[in-house]
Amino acid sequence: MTRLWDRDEPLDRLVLEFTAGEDHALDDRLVAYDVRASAAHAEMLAAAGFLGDADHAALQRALAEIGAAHARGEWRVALEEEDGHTALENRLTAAVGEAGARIHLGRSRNDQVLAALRLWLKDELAVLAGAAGEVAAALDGIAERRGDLVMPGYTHMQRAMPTTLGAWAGAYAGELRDDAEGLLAARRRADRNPLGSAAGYGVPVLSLDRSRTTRALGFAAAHEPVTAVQLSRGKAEAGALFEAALLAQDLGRLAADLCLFATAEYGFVTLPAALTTGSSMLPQKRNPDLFELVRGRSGEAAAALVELLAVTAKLPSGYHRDLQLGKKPLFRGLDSVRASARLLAHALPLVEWDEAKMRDAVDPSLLAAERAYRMVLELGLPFREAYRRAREE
C-alpha cells in the first residue's frame, strides 16, 4: 500500500496505528468533498497546461467513478492507507495510470484535506441549521393546535405568571430559528479556498489560477494571503461547533421542560409509549429516557469545542500533525447535536397535553402582578404603592 509521504522505507504498524488514529475512518465522509476538490484541481491544472486534454479526460471519469463506488459503499479507506487523499489517488493512479500520478502537482495534503473540510462543513451547517428549523417548525405545529391552552409560567421554579402554550412553544421556536441565523453565519470562514496553499507558503514556479478553484467549488474567496491558512486551521470548525453548542443548549432546556412537564408532579404531558422506556424494576413506570438524553447530551458539542481549542491552543505557525485531531471533536460534537434536533422534530408533535391539568395550576395568587398594573391604571397608583396593595389582599 503506498501513501503519499512514502519513500519506499517500511513504517512501524505501532506507529501507523498511532499516527493514523481513527483518520482513515473519519476521512470516510470527506471522500465526496475530496473528489469534487481533486476535480476542480485537475480542470486548474488542464488550463494552466500541466495535464492534456486525454489525462484530464481520464482523471474526470476515473473521479466521477471513484465517488460514486464510495458512495454506494463498495469501499472505504483502510488505516493502511492512512488517509482518504492516499485512498482516492491510489485508486485514481490504478485507474488510469501516469494520470493519476500527475494530480497532486501543485498541491499538499495540507490544502487538500483543508478544502474537503470546508466543502463538508458549509454543508453540514446548513443541514444542521434545516434541523433547527425543523423543530421549531414542530413547536409552531404545537402552537397552532393547542396554543391558547393556559399554563403558570415559572420564575426561580415557582409559578410566577399565567402564559400560555402557544408562549411557551413559540419562545423556544423563536431562539431555534436565532440558532439556525447562527449556524448559517459560522460558514464564513469556511467559506475561503485553501487550495493553492500547498504546505502553507504556497507553489513555487508554478502559476496557478486559484481563482479558477474558487468558483468550481462555489467558495466566496481564496484564502488570502496563503500564509495565513494554516493559522486559519480550526477557526471555521470552532466557529461550528459553538453554535452548535448554542443550539445544544436551547434543545436541552426544551427537554428539560418536558421531562419536568411529564412528571405526576406537574402532569402537564403525556408521552405516548413509543416515545417511553420501562424500568427494569418498577412495573409502574415508563420513563421519558429520550429527553433526558438530549438534556445530557446538550454539553457534548460545548466539550468538543473545548476539546478542538485545546489542539490548536499555542501552535507555532505552519502546519503541525496536531491539527489531524481537530476532526474527531469537530464531527463529534456535530453529530450530537443533529441527532438530538431530529429526534425532538419527530418526538414534538406526538407529546400530548392536559388541558384540565395545566389550567388547575393556573390558581388566582398567580394574577397578584396583573392586578398591581391595573391599580397603576385604573386609580393612577405608582407601581410601589399598587405592588404592596397586590401583595396584601
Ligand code: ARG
The other form holds:
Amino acid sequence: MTRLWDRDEPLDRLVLEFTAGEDHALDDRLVAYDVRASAAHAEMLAAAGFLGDADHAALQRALAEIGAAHARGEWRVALEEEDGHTALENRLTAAVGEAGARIHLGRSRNDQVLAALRLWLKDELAVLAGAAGEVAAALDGIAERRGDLVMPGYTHMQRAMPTTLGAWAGAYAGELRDDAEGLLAARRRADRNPLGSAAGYGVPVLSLDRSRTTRALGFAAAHEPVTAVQLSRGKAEAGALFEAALLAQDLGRLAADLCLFATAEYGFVTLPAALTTGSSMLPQKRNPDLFELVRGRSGEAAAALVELLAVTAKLPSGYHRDLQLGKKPLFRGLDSVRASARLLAHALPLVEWDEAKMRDAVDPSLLAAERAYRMVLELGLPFREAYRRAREE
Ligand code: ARG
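What would the structure be for the form predicted in complex with arginine, given that what you showed me was the form predicted on its own?
Below is the entire complex, every chain and molecule, led by the chain shown above.
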C-alpha cells in the first residue's frame, strides 16, 4: 500500500498523475516542517496518554532520522505516495512498525498540510525580509561611498531638479526596509495553529490539548474556531505574495533605473564585464541583462497572487483538493522575488558610478526652482511672480 487511504482496487495511473500532479515534488519543501509538526503532535498524543513512552520515544527518534535523511537528499516524496504526509507516515511505519500507525490519531492531512505550510511561510517571510534588508544595505554602501555625487532627479523621465546619488539610493533603501516590515507583518495570518482542526470539524471523542502543539511549534494561538481553518487556507499565502509583489516592484524599478543609467545616453553607470552579457551578432555589445531580468520578473509574484486567489475564490467552505494548487504559485512567487533580491544585493556594490557624466547632466536649467525660491526669500516676491522671472532668466 502506498497511499494512506488505499483499498483493494488499484488507482488509475492517469488519475494518480493528475491528482498528485507536482504536489509530491512541491511537498519536498515542506518535509522538514511536517517532521517538526509531527513531533509536536506525537508529543501531545503522548502527554494525553494515546502513545506509550516506548512508542513515543521510537517515533521521535524515527522522525528525527527520517527528517535528517531527507535533508541529506537520501529520499524524496514519490508520485505513488501522493504527498509528503503520506511519505512521512509510510517511512515512520516502516521504521517503527505499529507506533507509526498510531501517529495520525486526531489529525488529518488537511490540518497537517496547513501546519507545515504555515511554519514554512513564517520562516520564508523572515528570509525574504532579510533579503530585502541586504539590498537596502548594498544601497547604504553606495550612499556611503558615492552619496554626494550630483545627478538630475527626473519627473516624466525629463530632468527636473538636482539630486544626489545618496538621495536616490536612500529612497530605494527606505522603501525596501518598509517592504521588509510588510513581509514580517504578513506572518500574522500564518501564526495560528491549525492542528486540532483535523479534517476541518475538530476531533470527536478524544479531548486533545491544542495549546500544547501551539506552544511547541511557536504559534501565537490556536486557530479558532476549527471550522475557520480550511476557510483560511490561502490567505496567509496571499498576504505573503502581496507583500512579496510590492518588494518585487521596488526591485524592478531599481533595476529599471539601472538599465537607463547604463545606456550610452545616460552613461551614469558602467558594469564590470563579469556582470554583463554579450550579443551573438554585435561584437561590441555588453548588455545589462541582469537588471532587465529583475525588471522583467517583477510581475511574477503578482501573477502568482492572482493564480492563488483564483484557486480559492468561490470555493464552498471546508477542504477541497483544489487547495493544494495554491502551493505552486506560492513557492514560485516567493522564489522569484528572493532570487531577484539576492542578485541585486550581489551586483549593486560592483556597479561603477561616473561622476563626470552625472554632473554634466545637471545643466543650469535644473536650478530654476531654486532661483525662484531665492527670489521669494531675498526679494519677498510672491512665488508665482518669482516662478515667471526664473523661467525667463
Ligand atoms: N496535498 C494535499 C493538499 O495540499 C494534502 C491534503 C490532502 N487531503 C485530502 N483530503 N486529500 O491539500
